[in-house]
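Heads up, the chain below is alone and in the form predicted alone; it's given as C-alpha cells.
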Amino acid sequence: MTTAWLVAGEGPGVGALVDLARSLAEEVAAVVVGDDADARAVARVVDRVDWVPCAAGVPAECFAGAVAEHLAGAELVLAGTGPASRVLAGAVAARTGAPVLTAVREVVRTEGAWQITRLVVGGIATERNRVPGPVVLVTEGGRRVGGEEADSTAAEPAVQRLDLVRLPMSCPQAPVVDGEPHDLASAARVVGVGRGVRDPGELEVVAELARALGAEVACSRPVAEDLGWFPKDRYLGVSGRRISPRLYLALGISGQLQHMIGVRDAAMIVAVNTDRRAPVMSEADVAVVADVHTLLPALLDELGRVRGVPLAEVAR
C-alpha cells in the first residue's frame, strides 16, 4: 500500500496537498510540526497524524533532521511552499536521496514511476519528469483544513505525539505589524494592489472595497518588496503566492508575466488600469480603462446602492 506523507510546518493550510495525495496513494499521513490545534485540524482530513510539539519561539526548522529520520522510508512526500515546510521537505529529501521538485502542476502514478509535470523558466514553460524512486514534491498548500471539512459526528481524531530531538535554536517573536488574519490560498475573492495605487493613503479605500466584497487583499511584488506597503507573504507571482479565487480584481497592476503566473488560475480576472496596453488588460476577462483613484469611490458608492442583498453576494 502506497502512503503519501504530508509535511506541515506552518499550520493546517494543506487542503490542496490532501487533495493531491488522495489522488496518488491509498493512505494519506502527515507529520505536523506545531501546536496540538494544528495537529488535530490536519488529523480530521487525513488517515493519521504524527505530531511534533513545537513551542512558541522555537522554529519548526529545528526539527528538520529528526523529521527526516522519521520519514527515512517514505516513497512520496508533499510539502507546501512555506519556508518551514520547504526546509523540512529538503531535509527529508537529503535523508532519502530523493529529488525535490517544485512548482508542481500534475502528478500521475505509472508502472514503476511517478510522472510529474511542473513549471520551469519562471513559469513560462512546463517540464515533465519521470522519477522511479522516492520523490519530494513542493507545491502551494492551499486552503486551511479541519473546520467546515470536519465531520461533526465523527470521533475526535487520533494524533500520535512524537517527542523528537531538535537543534538548540530559538527565535524570539517580534510583534506582528499586520495583525489582521488573511488566507489567500482559500479566498474566494482577492483584490490585488499594484504601483498604480500611487498613494498609501488609498489603501484604506482598497481595504473598504475588500470588506464590501468579502475579499482578501494582496499585491504585486514591488508593492511589498520595494514600497513595503504589505508583508511579503501577500505578494502574488512566480516567486510569491499562487491563488485560484473565483474573482481576482487587479488595481493598478501592469500584469507582467511573473505576476500573472500567480493569478492565472482565477476563474475571473478584472483589471483596472489607465494604460489600455498594459499586459494585464489582455489577460483579463474584464478590462476597465480608468484611474483607480476615481473608480474606487464610485464603485463603493454603487455597491452601497444595492438594497436587500449582502454586499458579498454582489461579487459572485
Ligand SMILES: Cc1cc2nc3c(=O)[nH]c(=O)nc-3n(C[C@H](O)[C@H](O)[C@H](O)COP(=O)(O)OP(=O)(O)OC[C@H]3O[C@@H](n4cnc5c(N)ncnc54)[C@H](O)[C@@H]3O)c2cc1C
Second form
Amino acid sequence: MTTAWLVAGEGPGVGALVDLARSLAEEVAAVVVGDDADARAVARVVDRVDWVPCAAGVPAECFAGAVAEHLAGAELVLAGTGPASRVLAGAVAARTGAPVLTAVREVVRTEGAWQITRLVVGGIATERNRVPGPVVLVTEGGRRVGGEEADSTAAEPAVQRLDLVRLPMSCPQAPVVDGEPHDLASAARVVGVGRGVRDPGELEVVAELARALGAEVACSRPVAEDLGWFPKDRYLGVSGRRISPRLYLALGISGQLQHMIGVRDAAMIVAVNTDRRAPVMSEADVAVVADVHTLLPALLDELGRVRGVPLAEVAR
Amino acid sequence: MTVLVGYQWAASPKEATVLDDGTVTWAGANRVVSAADRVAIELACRTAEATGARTVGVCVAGPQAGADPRARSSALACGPDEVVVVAAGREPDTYEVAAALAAVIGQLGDVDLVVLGDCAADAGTRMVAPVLGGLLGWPTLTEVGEVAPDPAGGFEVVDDSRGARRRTRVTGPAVLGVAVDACVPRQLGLRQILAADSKPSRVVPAAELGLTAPALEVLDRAPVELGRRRGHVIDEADPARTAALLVDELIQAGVL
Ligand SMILES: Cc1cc2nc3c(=O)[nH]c(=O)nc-3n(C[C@H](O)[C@H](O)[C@H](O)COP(=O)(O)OP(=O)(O)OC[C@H]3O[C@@H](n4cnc5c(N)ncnc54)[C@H](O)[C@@H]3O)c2cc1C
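Alongside the form predicted alone that was just displayed, please also present the structure of the form predicted in complex with the named molecule.
Below is the entire complex, every chain and molecule, led by the chain shown above.
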C-alpha cells in the first residue's frame, strides 16, 4: 500500500495537496506542525495525522530535522509553498535522498515510478520527469480544509501527538502581522494589482472595488517585491501563489507568462490595460482597453447602480 | 569564521526561447549575477563585516560557468573575499546544488552562516536553502529580511512568515534564504572591479566532490501553453460606458 504524506507547516491550507494525494495513494497521512486546531482540521480530511505541537515562540522550522527523521521511509511527500512547509520538505528530501520538485502540474504512477510534469526555467517550459524512488513535491497547498467539507457525523479523527526534538531557534516576541489576513487559495474572486496601477494612493479605490466584488486583492511580483505595496505572500505566479477563482480581474498587469501561470486556472480572466497589445489581453476572456484610474470609479458606480443600492452599501 | 553565500551565474529565463519540441535555447543570453543574488551577497558581506568573518561566494553551475572567468570576477566585485565555482557536467538541479554547497562547506570547515538568494540560487525553485539546511542539520529560515549577530552567540534574524514579520534567535550555524528586498547592494565601481582581480578564486569540478544525485530521469520538455480564452475586447472612450459593458459581461458570466 502506498501512503502519501502531507507536511503542513502553515495551518490547514492543504486542500489541493489532499486532492493530489488521494489521486495517487491508497492512504493519505499528514504531519502537522502547528496547534491543536490545525491538527484536528487536517485530520478530518486525511486518514491519520501525526501532530507536532508548536507553541507560540517556537518556529515550525525548528522541527525540520525531527520531521525528516520521522518520514525517513516515506515514498511520496507533498508540501505547500509556505516558508515553514518548504523548510520541512527540504529536510525530508535531504534525509530520504529524494529529488524535490516544485511547480508541479501533473503526477501519475506508471510502471513502478512517479511521472511528474512540472514547470521549469522560470515557468517558460514544462518538463516530464520519471522518479523510480521517493519524491518530495512542493506545490500550492490550496484551500483550507476541515471546515464545511468535513463530515460532521463522522467520529472525531485520530490525532497522534509527537514530541520531537527541536533545532536551536526561538521567537522571543510574537510575530507582527503585516496587512490583513486573507485566503487567496479559496477566494471566488481576486483582483490583481500590477505596476500599471502606479500610484499607491489608488490602492484605497482597489480595496473598495474588491469589497464591492467580494474579492481578495493580490498582485504581480514587482508590486510586492520592488514596490512593497503588499506582503510577499500576495503575489501570483510561478514563484508566488497559484489560484483558481471564478473571476480574476487583472488591473495594470502586463501578463508575462510567469504571472499568468499563477492565474491560468481562473474560470474567467478580465484584463484592464491601456495597451491593447499587452500579453495579458490575449490571455483574457474580456480585455478592457482602459486606464485603471478613470475606469475604477466608473466601475464602482456601475456596480452600485446594478445592485440598486448606494455604493457605500455595496462596498461594505 | 566564514559566511558562505551561494550565487548563480545565469541568464534570466526571459532571455530563453522554448522551441516547439521543448528545447530551451539561450542564444545571445547574457549571464550575470542576478539582482536577487547580489542582495544575498550584500547581506552576507555586511554580516561578515560585523563579525570580523570572511565571505566566500560559491556558485554551483553547469560547464559554462566553470569555463567563464566572469562567473568568478563578477561575484568577487560584489564583495566576497574569495569565490569557488563548482562546475558540473550539466546544469545541476535543486538537490545537486544543495549537495555541492554542503560538500564545499564540509571542506571549508569553519562556516557559521550560509546565505542564499531566496529565488535565485537555482532555477527559481526556492528549495536550495531548505534542502541544504536538511543536509547540514542546521536551523533554516527563508524570506529573511534582516540578520544581525546576537551578542549572546548565534544570530538574530527577521523574516516574513506568510505575511507576518518574525524575529527569531538562532543559536549555532544556520542557513538563510534571503528576500530580494532585504537590502540594497553596493554600487559597483572601477575600484571594486579592479579589487576583484587580486582576490583568490578557484574552479572545482563537481566530480571531485564525490556527490550522489537522487534518481531523476528527464523524459522530455515542452513549451508552456496557456489556455485559450474568449478574448472579447471592450475599447470605448467613455469610462462609464466601459464600466457598464464590463459589469454586463460579469453578470452574463455569473461571476458577480
Ligand atoms: C524567473 C522569473 C520568475 C518570475 N516570477 C513571477 C511571478 O511569480 N509572478 C509575477 O507576477 N511575476 C514574475 N516574474 C516577473 C514577470 O516576468 C513580470 O516582470 C511581472 O509579472 C510584471 O509585473 P507587472 O505586470 O505588474 O508590471 P509591468 O510588466 O510593468 O506591466 C504593467 C502594465 O500596466 C499597463 N499600464 C500602465 N499604466 C496603466 C494604466 N494607467 N491603466 C491600465 N494599465 C496600465 C502597462 O501597459 C503594462 O502592461 C518573474 C520573472 C522571472 C524572470
